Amino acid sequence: MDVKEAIVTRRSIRKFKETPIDKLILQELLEAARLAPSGTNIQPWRFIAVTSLEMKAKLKECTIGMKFIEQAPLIMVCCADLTAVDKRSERISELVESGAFAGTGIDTILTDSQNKPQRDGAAQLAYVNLNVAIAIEHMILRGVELGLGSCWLMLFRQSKVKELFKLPDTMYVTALVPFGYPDQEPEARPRLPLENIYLGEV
């Protein structure tokens, strides 16, 4: 399977057959995950693997009706670590020793001190939460290639959820994330046409 054939297939699968799914699929999820991309390689995505039963009812408990997630065999709880800026010097200094930026001048601008960029607290918690979406959903297409289907959920209290599993404040819950094989074939669902969002080229 090629990438365009795993977005073209992928669906938000809401039911699953019990079939475990072995840990080494699982590394190969995570895996997926940390090669992804990232604002001055900040890479601040981190991941609880939620597999046992107890566990996966409490988290349903902490959902608004999302029942479904308790059928799955694996859930991602996926969080932003926002301590991740932190590092963001550290981060910038080995692109600029990996060669990352050769020739493009970039290591200038992002090493001189002025530029640091100035985010208030919600924009720095969607900037990483932003980075965070791009390591899932590369985990999302990953799953789809090895037979999985799976569903992004948002609709969880962020408290509950970081209480369950003692998280502290310096870590946000970007999504819940049910893998398993699916037990259902939607439809592709509608979408817009391409005149519709694409703007044109100047």
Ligand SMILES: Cc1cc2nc3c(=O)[nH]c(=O)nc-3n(C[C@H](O)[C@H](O)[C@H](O)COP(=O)(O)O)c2cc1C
Second form
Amino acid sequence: MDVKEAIVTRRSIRKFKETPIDKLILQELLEAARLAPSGTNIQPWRFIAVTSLEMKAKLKECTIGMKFIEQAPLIMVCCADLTAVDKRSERISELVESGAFAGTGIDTILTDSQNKPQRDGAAQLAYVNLNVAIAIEHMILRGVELGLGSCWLMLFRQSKVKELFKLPDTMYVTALVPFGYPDQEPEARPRLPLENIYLGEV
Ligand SMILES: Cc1cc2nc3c(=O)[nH]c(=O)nc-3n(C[C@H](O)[C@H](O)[C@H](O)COP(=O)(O)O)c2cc1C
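Can you swap the form predicted alone for the form predicted in complex with the ligand?
Expanding to the full complex; the earlier chain stays at the top.
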């Protein structure tokens, strides 16, 4: 399967077979997330794989009516580690050393403390979540290639999920994503036509 086919055939799956997900497949999903790009390479994504019946039942209770997640063999709790931003300088040094910016002049811009982005709490959270979302979609598309269905889920109570997993204040739950072998073949869902989203070429 090529990337285009994964993009075209992916659906939000809300009905799963009981077939468990092999540990090696879980590793493949995590590896797809690990390789995602992120701003100055901060890599703020953190994941908890929930497979036990007990924890899946508890996690279901943290959602707003998303009962279907309980029958997924795996629910990935996808988190943003807000402290990842504090290691920005380290990550930039690694990038500079790896030659990522060679000949571009970007290294001098990034290492100048005057150019450090000034983001308030909300903007910082949005930024970190944006990076985690990219990793999640990597994982979802790799899942499609491996025959797995999944569904983004944001209808849950943040505080309840954090309490369940005893997550510190520096961690934010970006999304829950159930994964499993699809037990349904949904039609493609509606999309806006191209003319609504493409504002043109200049
Ligand atoms: C950020 C995000 C949050 C979502 N939250 C939920 C959710 O809480 N529950 C749910 O059933 N589907 C959720 N979805 C799935 C969307 O409903 C779905 O992607 C959309 O209807 C298009 O259908 P498709 O994914 O099958 O193409 C979410 C999708 C995204 C990208």
